[in-house]
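One chain is shown next in structure tokens, namely the form predicted alone.
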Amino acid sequence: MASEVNTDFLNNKKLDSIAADILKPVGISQGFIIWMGFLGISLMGCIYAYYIQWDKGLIVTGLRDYISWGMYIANFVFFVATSLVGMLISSVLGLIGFKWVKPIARIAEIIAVAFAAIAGLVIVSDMGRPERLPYVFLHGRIQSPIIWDVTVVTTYLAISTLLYFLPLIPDLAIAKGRIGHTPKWLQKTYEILSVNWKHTPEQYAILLKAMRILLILIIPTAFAIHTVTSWLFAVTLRPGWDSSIFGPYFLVGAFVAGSAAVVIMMYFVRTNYKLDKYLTTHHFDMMGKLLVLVSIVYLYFNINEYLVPAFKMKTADAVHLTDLFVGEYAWMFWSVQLLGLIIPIILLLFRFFRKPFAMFVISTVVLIASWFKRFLIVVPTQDHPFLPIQHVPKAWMVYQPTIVETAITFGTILLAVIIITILVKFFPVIPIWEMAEEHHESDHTTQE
């Protein structure tokens, strides 16, 4: 990130070119509407199964005495996994000083945002008693891991907010006046949420300075989120969970998931939204690598996790890992390594792979294996108890989700999927002052 804005690019007649091409899609379009209405109806059919576990209580899941943590627990670490990648893009990567993340940045924060924030809500879903959750913050022991992850949570989605919000600001003031084609009700939103931004270099400094206190607190901030949510599994003393690197286990494995999420959204802001001279190929080619290289190192801490504990095989340990190899859940397991890690390197090692269409699948796979490595993490592990299962019933001693469990969890899918949406639709997804900007110390750059 720069140390100072150079204001000399608003009165650059390429600022007008570029609020024009990132402003026209923004606003209320008639896809917009038939996507919107697809995606509420779906959620009301997923808030109607709510309803049903809210009234009947958690005996319509397959949720029992021995797998208590099952799509809903793996649902939520997937949720907080993929919101890391918010710090990963814009603090990390942009700190460091690398330009190609600027037209990615509010992708990422985007993603961070939505994604937190349902996080929570997912929490929700897990609880039999959901109006007990006030007892968490009244009554809640700083002892508990869970009070830990509630803390770093909503500290994690207030830092990424800000993240979001902050730099939009400047590009609400450009956008007013720019926007004649959208309700008017959006333009006054404008107006009230740019705060009465005059882009006076003064302005752009406190900006600035505040953004990069931001962008350093966010990084020990996403570690504590992530970390703290490996504890929740890392202290308990059973097989598969009982381990001492679950924390850059589950960080390096956040990485992948958060990147694969910002190929999928650059891919459809790409092609829907006509944005190919913001998100370029280079955009994607980049993307690419970095994916390429948390993938390698997620892959290292896979080889780690399994194969320390193989080369022992304890007995709790055998069973567990004889399960994931060529037991139940070997199909998931190993379709999972293969579709979601080895597969994506070898291909992504190929510049052809790392074109945008490419990109897409890849990562679309990639996001999907990544869903259910969690659920690998949470459901295999609590099918093996210390004691043995004696006197209960069959269906007990195997998770099968019901189908209202599986809407449920498709449901907070959809919430995130609704506000990444919304925000896309309805404020810039591109920073235009940072593209002018640069535009204009290219431009500047190439006449000297």
The other form holds:
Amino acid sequence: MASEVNTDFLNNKKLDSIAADILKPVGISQGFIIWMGFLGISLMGCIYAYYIQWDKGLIVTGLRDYISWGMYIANFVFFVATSLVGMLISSVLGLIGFKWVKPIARIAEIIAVAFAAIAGLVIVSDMGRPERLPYVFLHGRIQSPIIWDVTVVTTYLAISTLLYFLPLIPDLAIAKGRIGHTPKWLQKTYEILSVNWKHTPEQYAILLKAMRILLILIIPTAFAIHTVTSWLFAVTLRPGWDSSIFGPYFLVGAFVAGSAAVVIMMYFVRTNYKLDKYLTTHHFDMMGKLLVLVSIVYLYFNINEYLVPAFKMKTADAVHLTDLFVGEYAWMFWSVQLLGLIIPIILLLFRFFRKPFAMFVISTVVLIASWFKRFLIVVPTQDHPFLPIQHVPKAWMVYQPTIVETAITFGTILLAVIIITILVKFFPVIPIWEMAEEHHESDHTTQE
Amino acid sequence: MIKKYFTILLILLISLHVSAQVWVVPAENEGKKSPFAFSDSTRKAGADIYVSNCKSCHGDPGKNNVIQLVPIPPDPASAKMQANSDGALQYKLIQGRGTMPSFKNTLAPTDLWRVISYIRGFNEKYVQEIAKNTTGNVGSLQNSQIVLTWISESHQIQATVSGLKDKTIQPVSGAEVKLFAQRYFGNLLIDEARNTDAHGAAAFNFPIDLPGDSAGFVKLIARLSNEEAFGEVKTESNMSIGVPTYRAPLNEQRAMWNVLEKTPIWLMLAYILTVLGAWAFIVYVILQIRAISKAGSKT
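Having gone through the form predicted alone, I am curious about the other one (the form predicted together with the partner chain); can you provide its structure?
Okay, now the whole complex, with that chain kicking things off.
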């Protein structure tokens, strides 16, 4: 990001056309109402499922003495993982100076905000007595990784929200006079949220400084959020979790899931909002390269994570690994490795598959696989306690997620989609001022 | 899967110890009987013993929720368990086999009978036969008792056994006495079983390195072996004859596993500084939003 903004772009004709393109889909449309209606009605079903759980407790789930961390915790890890992409794209790539991330950065930030916000809720879904949530803060011990996790998720959410909001301010000011077609309350919201923005050089200077602080601060925070999540597992002695590479392994895995999520969202925005001028095939091509890069690194971590213990086959590890490789979980394990990692890597090496639609399909498969990958990390380990738990009925030793549990999990995903939809529909998805500024610069360079 | 593993492991282990599946009880043990009648109070006492010593493997009687070991520990209410004679039950409890522990030193003879009385409570058809000579006191000797004294010169415990005869106190000779020191898990036999001499006395060599509590106190338990003849005769005594041992409780110092107030300092500092550091920047940025708004009013 440039350290100084040349506000000349404001007088450029280009700004008008860019703003018109990007602001056109903003507001309430029929499609939006249908889509939100669909999401809302589905969510009602999930809320009913949660009501059942609230009423009866976790007994309505498949969680028992052996497997007490099931779908919910896998889902939590998935949410945290996906939200991490905000840091990768806007911060790491942005600070390095990659220009192509500019139109994508806000999309990545929306994903970060939505997924980090819901991650907290997902944890609550795993609580049998959610009304005791305040006890976590009243009686929590800072020796416990769970408290570190709560802290760092909150911090990450705060930074991500600011990172979404700050660059939005100039856009809101630009948009103010240009969204006559939208409801009054939305215009009022723009008025308030644009915090008196007048495009003065001083304001830009303050904005850029604040952004720079956040972009740097988010890097350690994002590392912390997912490393700590991995520690929830890695600080135990259990086979499959007792691993010293769990931190980086989770982190890279998160980039894979997050990049896939960004591609999916890019595709929706591009096709529904007709923004192919801004989200070009070039952007998809670059995201494809990014996805293949992080996937290869993730593959490398996977090889380490499974091959090294498999070479030694220590007694307890052997039980766990056999279960994954050829046992009960083999079908899931190999599907995830093949569909979520190896095949995408091979395909994405070819330019042909880095086209928007192909990328969309591949990313969808990768994202679904990464959900199941989290399931494979969380659940099978608990099948094999070092000592058998006493007096448990046989049925309590196997984990069979129930419909209620599945519906609640599905509901959290719906919630994230709802947040994303609202942000995407009511606010510009692509940074107008940054686009205009860039065009302005490139115009200059071509003229000179 | 893990169960398969355990199974194989246990089969291996147990096949080393047990050649035949049938558990043969010697004829003389087969016929042993309890010295006292089973009653609600013995069953109640037995229930407590059962919960703390047996339930973890044998489950709740009648509920068939035993732990899946090989061989399977039978449910106390099962026909298999009840097919044993009282003497056979006592023998199996004393001996143990494979994963079934021996309770020889852990449970006092009377406690063994108590837990057996509890087990019998799940058998409606059971009719108890009581051992002969079990009024609790034998022959002319009544109210036998043991007195423990410390002989520091020889580092010995002397047990003196006496009883009432014709209303006078007389020594009990030739009675087998066992001395135990109470430990965390069960009782430790001190020296070996000794018979009382003509003065009713038996001396036990006491180890010089036995840990006691922080003041050196050791809880001693002395017991007459032949309960059928004497009834339950035992005495307990706390003596400061062990090596004073102070083990700081695990929750005394600052530690990862302790309560919040006893967090290790380094962790507390690391946590607080990191959180404050991050949030200081966040608050600063939020203030910048105000600064932006102010800068806008200037123009």
